[in-house]
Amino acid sequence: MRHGQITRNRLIAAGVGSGLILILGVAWLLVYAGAYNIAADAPHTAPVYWLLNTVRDRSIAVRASSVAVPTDLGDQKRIADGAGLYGEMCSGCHLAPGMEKTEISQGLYPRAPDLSKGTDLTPRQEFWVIKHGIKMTGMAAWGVTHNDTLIWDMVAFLQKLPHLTPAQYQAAVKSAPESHEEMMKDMPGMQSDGHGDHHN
């Protein structure tokens, strides 16, 4: 009986390998034969869609939960100068109060989350996008060109963007310093400087 039983749990075992085996050869001939369509005009099916953003969200927040906020998000110079950097860096995707979509915020794909109408992100997981960026969305990483001061400035203007009136949004990138590459003069590297996470 107990012999009778082994043989079973083998036969049992070799079945689900050779099932596995089968599924994920099947899969790579899929891959290989180009079978899924990956161009930005034509949208995931809804698993595929499911899967992509669950798998983003997650990684996000578990990734921004030991980043440190700064106390000052409310600083009005940094909200000043995250409106300029606003203005430059962002608002040709993300679009901005009274702004029309832009050809490359309707050509992306996934779309851009229009900012103005505010995002479900923490003010950590805010920093944590635009520092690291996000693969295969088009989200840059701005980490690489800018300091954590630069992107806390991006971050508390966030803060704001979603409440201010068209006219108010012109008042604020206008009243920004020139170019955040004026602002980036002054600053040493583009380490962190305390305020940022501790990823790599």
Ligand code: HEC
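Between two forms, the rigid core is defined as the largest C-alpha subset superposing within 1.5 Å. Numbering follows the first chain given and starts at 1. Note that this is a predicted model, so its numbers are computed, not measured. What changes on going to the form predicted together with heme C:
- Core-superposed comparison between these two forms: the Cα of residue 17 travels 2 Å or more.
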Given for the second form:
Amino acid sequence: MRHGQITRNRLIAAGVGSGLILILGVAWLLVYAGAYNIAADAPHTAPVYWLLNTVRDRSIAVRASSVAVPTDLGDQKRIADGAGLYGEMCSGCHLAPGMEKTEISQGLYPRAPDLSKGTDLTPRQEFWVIKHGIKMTGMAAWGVTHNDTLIWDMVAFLQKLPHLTPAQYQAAVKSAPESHEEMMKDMPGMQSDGHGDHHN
Ligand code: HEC
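Since we've got the form predicted alone here, give me the form predicted together with heme C too.
So here's everything in the complex, that chain up top.
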């Protein structure tokens, strides 16, 4: 009786084991046969899209949760410096108010979201993404070459970006980082009165 039970458990374990090996084997064969199309001009299948999106969103949310946000994100100097950095390094992929689509912005997959339309990310999540980048997407880790202060400047600017007209955007980029004081006063939401901060 006891002997029979042990034999049965062993048989089940062997069955589960060979089932797993079979699944891994088939998965490897599909990978090796090049079955999945890695081309950037062929969208992911729905399950792969869901999986990658969920992995990304959870990874960012968990890692960003311990990031300490500076209290001076409404500071005009920060915002102006961030505008200059954004115009220089980010708009080619993420575009900006009044800007034509660029070639790279049309060919990227996943697409770089148009940050002038706002984002679901919180400022600490934006900081984390800008600093560390996102694997296999084209979004670089800017923290490799930029310190935290500069990255927070960009986050500060991103809070204002969705409220800028094309003219205001141009003015912000052109005048950064020098005398930007006058121009900032004319921008809606540029005053650090506590009402201008919309975290979309
Ligand atoms: C070469 C193109 C490219 C450049 C340049 C680039 N990004 Fe990105 N960025 C991307 C792509 C692509 C994604 C989307 C990744 C994804 O969907 O997982 C992204 C995602 C982001 C996100 C997350 C947005 C969201 O709502 O999920 C932020 C914030 C961001 N980038 C900020 C920046 C900033 C700031 C700069 C400039 C320092 C920058 N990016 C430069 C390609 C780029």
